[in-house]
Structure formats: C-alpha cells, structure tokens
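Shown here is one chain on its own, the form predicted alone, set out as structure tokens.
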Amino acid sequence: MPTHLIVLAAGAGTRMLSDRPKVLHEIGGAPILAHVLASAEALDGERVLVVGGDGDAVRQEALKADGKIRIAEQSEQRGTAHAVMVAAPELDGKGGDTLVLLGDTPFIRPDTISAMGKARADGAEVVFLGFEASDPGRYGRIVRDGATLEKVVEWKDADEATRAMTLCNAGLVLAETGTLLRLAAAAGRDNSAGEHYLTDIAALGRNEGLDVRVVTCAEEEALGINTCADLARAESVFQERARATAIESGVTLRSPDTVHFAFDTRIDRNVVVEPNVVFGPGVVIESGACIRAFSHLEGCRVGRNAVVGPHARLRPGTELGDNARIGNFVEVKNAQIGEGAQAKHLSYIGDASIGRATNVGAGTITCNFDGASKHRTEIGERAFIGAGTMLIAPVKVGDEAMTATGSVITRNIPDGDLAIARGKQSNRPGFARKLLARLRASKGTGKVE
C-alpha cells in the first residue's frame, strides 16, 4: 500500500453551473470528497494531503473527515502537476510511495489500488490507472505498447487517431515519492490549456528509461464528475452499489430500486425494508427491524425488531428501543423511545423521552417550542397517553400514568395518576344554524346550507 496519499480537490466545477466547489456536491448525502477520503482512509496511508483551491469550505470538509489530514492550498490553479508540487513541501525527503487520487472520482475500489501496488512491487516505477470507455468523450487517452505506457494525451491535444482510442486515463498515479515530485516539477505547459499536466510524467518517465505501466479498472470505478449529468449518474452508481451490498449482507429489500441509501447507512442482517424508503445520513438499523413503505429516516438508530412506518419520519436524534413501534404519519425528532413503546398513528414526538411499554395515542403532540427555545417532554414506563393529547413542554408524565383523550397537559403528572385537562362541554340548542346563517350573510351569499 502507498505510504502517502495526495487528493487533488481543487476546481470550482463551473461546468456544473454551481457556486459550490465541485467536490462538495453530494452523492448519497455526503460530499464527493468524503467518498474519496473514505477510500483513502481504507488505504491507511501514513500521510494524507488534500490540495484544494476553494477556500475554507473544502478545508472544513476534509478536516471533518479526518482531523489529521494536511491541507495544501493551490491558490493559483495551473494544472494537476502544479497541484502535486503544491503538496511537495509535505513530502520532500519523506520516501516511500505516493498515490495521487482525484477528488472528483469517488468510486475507486481498494482492490484496484492493490493492483497498482502490485505493479509497483513487480518493478514498475510509475503506474497509471486506465479504463476502457464505452464513450471516451473528453477523457485523456492512454497510448501504450503492450504493458508499457508510452504517453497520456489530453483530449484537447489529441489528433483524430488518438481520440479514436478507447483506453482512457482515470487520473490516478502511483510512484516512488521522489520520482513523482521530480517528474511533476519537470512537467511543462506546452499544451492547449497552458497548464502543467500530471499526465506528462508518463512520457517524461519513458524518456528517462523508467518502467511506466498502466493498470486497468472497470469504467464505473473511473467515473469522474464534471457536470450535473455526471453527478446524477454517480448517484445512480452509488445507489446500485449500496443496494447490492445490503442484499449481500442479509438485508431484505422488497423493491430494491425504490430504496435510497446514504453514504454511511448501517443496516444489520435480518432487516426488512419495504418499497420507497429513504435513508438520510447517520442511520443505524439493528437486526430484525422492519422499515415499512414510504418512510424517511435520518440521524437515527432503530433497535432490534422495531417497526417503523408506513409513512413515518424519523429525524436526527431519534433512538428507538427494541420492539418499539412507530406507525403511519408519525414524526419523531430528538427523542428516545423505550423498549416496546409505541406511537402508531398521526403524532409528533419531538425533544422527548418515552419509557418502556408506553402507548402514545393517535394525534398526540409534544409541544416543544415556545417561539424561542425547545423544551423536553418526559414520559415514564407503561404510561398511556390518550388520543389527541397536547403535552406542553417542559412537562413530565410518571410511570403508569394516564392522560384522558383530548387533554392539554401543562403540569407534571405523578406516577399512577390520571390527568384530565379539558373544558366542560356545553351545548347551545340551534345556535350553530343561526351563527352560520349570520356568517354567510355577511359574505353576501344569504345562503344557509
């Protein structure tokens, strides 16, 4: 495995028609750069350097992934070889091998990097990664003689014969650190873009008599993202991979093509996921759970044998205990739902804790926001919250306590107590017809229906 890793993350992505740096556009709910850095982490390099040219946003994302990452700022973007030289002060004299990764190429597999490492171990002094493209488009073309890579020609500088080639450059390079830096420093600007291309080191190395080789990967792995169309395709590739991984891990997907995963979704085996479920970032589902159709989950943990949905929403901070039940049209946010507790119909539970085996009736709302601050509702074990209860936080409901249907609870309820908090009903005979007639007449209809 390489000793050092350089991730080239500069470039604002103007072809994406966006003010956001290209590498911060998201796949599976996480920035493209996060996917690349996850691959880099799996390689366990001694030193990871991110070369960025888009200010604090890229820096912050990189450090969020790993606080030990070193950042090099490419303030003037003059090509990929120049970007490598920006990282040179961190690598000069450090020895070992260095792998260059592209910050907009998120799907490279560890096995592919291992194949590049094997080529190095077998005697190659510079190793490029290539792929056979079904539609080569504007990718750089690899010109080789057998296993020997002669040169890499960027599309802008290629003649028609070279453009007709289908072996394309994926952008990754592996070499001994000193060799990489020396060749990158020698890369000129004699090209149509006037940039220092890292691809030039192939021809420079061959001119020195170095052994320069190409290792190939599947086209899907080499997908680079330069446009919104590329981003959409990448999302599709990511989802297909995530679904396949889930199924191989023992997860039952009732309609795989309708389930959407996030970058960090964790689902244990023996989980069933019904159609049209969306997993946002930060979701953990434990064994035996069932996520029913049309549910949306993010930032939450679902315990063993729990059931969510259909048509449920779990928001960040939600934790469901084992055997808990969250039913249709129930929204839960920043709440802990105890073992065997249930809220099965048309409720909002926010900033709350609900104890073991408690039942929350239909139409219950924890009124957690007073217009300025959020407040918590605490409900004990084996409690019964009657349908249509409004719990005005902060408030506590004790173990085995009960609220009467339609109550507005403003004070704590001790263990075992029943709280009834609703006005006494009075009926006024015939008043409804008179009132409606008066209201409709005031609008000029004169009708009593």
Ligand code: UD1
Contents of the next structure:
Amino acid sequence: MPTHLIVLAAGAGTRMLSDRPKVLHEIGGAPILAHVLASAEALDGERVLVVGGDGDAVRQEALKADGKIRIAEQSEQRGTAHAVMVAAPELDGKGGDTLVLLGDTPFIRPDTISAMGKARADGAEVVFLGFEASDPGRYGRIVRDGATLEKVVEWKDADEATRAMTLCNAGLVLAETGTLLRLAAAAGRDNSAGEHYLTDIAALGRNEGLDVRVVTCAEEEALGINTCADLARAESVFQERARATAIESGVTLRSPDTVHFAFDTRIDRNVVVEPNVVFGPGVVIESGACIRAFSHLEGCRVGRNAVVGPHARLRPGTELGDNARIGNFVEVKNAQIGEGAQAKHLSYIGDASIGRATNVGAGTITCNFDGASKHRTEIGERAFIGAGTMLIAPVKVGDEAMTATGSVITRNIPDGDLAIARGKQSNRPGFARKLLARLRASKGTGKVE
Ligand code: UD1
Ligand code: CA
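Since the structure above is the form predicted alone, I would like to see how the form predicted together with this ligand looks, so please show that one next.
Now the full complex is given, and it begins with the chain already shown.
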C-alpha cells in the first residue's frame, strides 16, 4: 500500500464552461473532490493535494475532508507530470510508494487500489490503471505487449490505429516515490498539447528497462469528468450505486430509478421509499419509516415508523420522532416533532417544537419570521391545534391545550386551556342576495338568478 497520495486537482475545467473549479462540481450533493478523498480514505499515508493558483475554495473543501492534507500550489497548469513535480518537495527523499489520483475521477473502488498495490508487491515498478472502454472517447490509449505496458498515447497525439484501441488509461499511477519523481521530471512537452504528460512515464520507464504494468478496472470506475456531459453521466453512476446499496441493505424502493440520493443519505432497513423522492444532504431515515411519493428531504432525521408525504418537504434541522406523521403539502424546517405527533395537511412548521401525540390541524402556520428575525413556536404534548391556526412566534402552547380553528394566536396558552382568537360571526338575513344583485347590476348584466 502507498505511503503517499497525490491528488491532482488544479485547473478551472474550461471544457465545463464553468467559473467553478472543476473538482468542486457536485455529484450526489458533494464536490467531485470529496468523493475522490473519501475513496482514498481507507488508505494510510500522507496526502498532498495539488491545486491551481486560485484554488482557495478547493483547498478549503479538501481541509474539510482531511484536516492534515498538505497543499501544493501549481500556479500554471502545465500538465499532469508538472503537477506531480509541484508536489515533489512534499515527498522528496521520503521513500515509500506514491499513488497519484486524479481529482476528476471519483469512482475508483478501494479494491482497485489494492490490486494496483498487489501488482507493485509482485514486482511491477510502475503501475498504471487501465480499463476496457465501450466508449473510449478522448482517454489516453494504453499500448502493451503482453503483460508489459509499453506506452500511453494521449488521444490528441494518437493516429487512427491507436485511437481504435479500446484499452484506456484511467490516469492513476503507483510507483516507488523516487522513481515516480525522477520519471515525471523527465517528461517533456513535445506533444500536441505542449504539456508535461504524466503518462509519458510509461515509455520513459520502459526505456530504463523498468517493469511497467497495467492493472484494469471497470469502465464505470474510471469515469473522468471533463465536460458537463461527463458530470451528468457521473451523477447517474452515483445514483445507480446509491440505489443498489440501499436495496442491498433492506430498503424497499418502489421505483428505484426515480429516487435521488445524496452522498451521505442513511436509510435503515425496513424503510419503504415510494416513487419520485429526493434526498438532499444530511438525511437519516430510521427503520420502518415510509417516505411517500414526491417528497423532498434534506438535513433531517425521520424516526422509526414515521410516515412522510406524499408531497412533503422536510428542510434542515427537522427531527421527526417515532411514529410521527407529516402529510401532504406540509413543510417542516428546524423543528422537532414529537413521537406520534402529526401534521397531515397543508402546513408550515418552522423553528418549532411539537410535543408527543400533538395534532396540528390542516393549514396551520407557525409565523416564525417578522421580517428581521426568526422566532420559535413551542407546542406541548397531546395538544390540539385547530385547522388554520396562525401561531405568531415567539409563542408557547401548553400540554393538552387547544386552539380554535382559524385562530390567530399571539399570546402563550397555559396547559389544558382553549384559546379562541378569531372574529365573531354575524349573519345578516337576506343580505347576500341583495348584495349580489346590486353588484351584478352595476357590472351591466342585470342578471339575477
Ligand atoms: C488524463 C490522462 C489520460 C487519461 C485521463 C483519464 C494525462 C496526460 N492524461 O487526461 O491519459 O486517459 O486523464 O481521465 O495525464 N491537473 C492538474 N494540473 C495540470 C493538469 C491537470 O492538477 O497541470 C489535474 C486536473 O485537475 C485533473 C487531472 O489532473 O483532475 C487530470 O487532468 P485532465 O486535464 O483532466 O487530463 P485528461 O485530459 O482527462
Ligand atoms: Ca480528466
């Protein structure tokens, strides 16, 4: 196993036509770089990240994933071999093996890296990772002679015969640190891109008589993201993997292709997810819960046997207790909903706590924002909030308290009390017919039915 890891992540990703650094585009709600660093997490060793001169955001993202990662700055992107040389001062003289990972290649599995390590242990001096491509596109082509890798030819420099080859370079390289740095330093820029190619170290190594080999992985793992089309493909690879993982761990997906996961979605077994559900970052669903169709969840925890949706929206800071029920067209944000509590229709519950077994009637709104600040609504246990109640926060409703339907609650309600806060009704006999006649006449129809 390698002692050092270099992740090459410099460059703006001009082919994505984006202002954002390429490796910060997201897959499953997390930057591509975070996926790369996560897949390397199992590996011991010191990490060095190569970033572009304007890579502040990239730096911060990397430090979030690994506070000890060291950063090497490549102010001008002169190619992958040059990027490795930028990291050289961090590695020089330290010995051991170094693995080079690409910051735009997020799906490499730990087993694949182990296979590269095994090839090294078996005597290979430089190990490349290759894959048989159904669509080789612009990947570098690997030319080999039996088990020996002779050279890697970049697409831009390849003739027709070479472009017709389907064994492609995934971009990862493993070698003894000194060997890697020596060969990378020797990579010239006599090619159609005018860049120092890391791939040149294959032929350079062969010229020295080194044992250069290729280990292969599945095409899907090797997906490198250069364009928006690649990013879209990567998202679907990620989603496929996430769905398969969920299904394997005992989650029922009624229509797997329509459920969208984030990088950190955690769903226990015995959960049912209906069609067209979106999980944003930070969702935990506990056993036995049901997420009904067309719901959108992010930054929330759903307790055991709770039911959410259809058409519910759970926003960050939502905690649903066991057996809670959040129904259609209900939005919940930064709120704790107690065990067995329910809000089943057309409500907004924000910055609130609702005690266990409390019922929130249809159309209830916690009026949490006064135009400048947010305020909390606290509702006790076994309370009953009548339909269409406006709770003007900050406000507290006690245990077993009630609000009358249509109330506008501005003051706290003690335990067990009923609050009625609405205009009194008065009926005016026959007035509706007269009023309508007058209104219609003034509109010119003169028609009274
Ligand atoms: C590279 C390989 C190609 C391989 C493909 C696999 C080379 C020369 N080519 O091509 O054989 O098939 O990956 O996806 O290595 N980077 C830097 N500094 C630089 C240049 C690149 O940090 O000066 C980083 C980029 O951020 C990127 C990675 O290195 O994450 C690969 O560079 P990229 O330009 O995407 O290489 P490809 O043309 O895709
Ligand atoms: Ca690439």
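Note that this is a predicted model, so its numbers are computed, not measured. Positions refer to the first chain, counted from 1. Between two forms, the rigid core is the largest collection of C-alphas that superpose within 1.5 Å.
Keeping the rigid core fixed, work out how far the Cα of N427 travels between these two forms, to one decimal in Å. Reported C-alpha shift between these two forms: 3.5 Å at N427.
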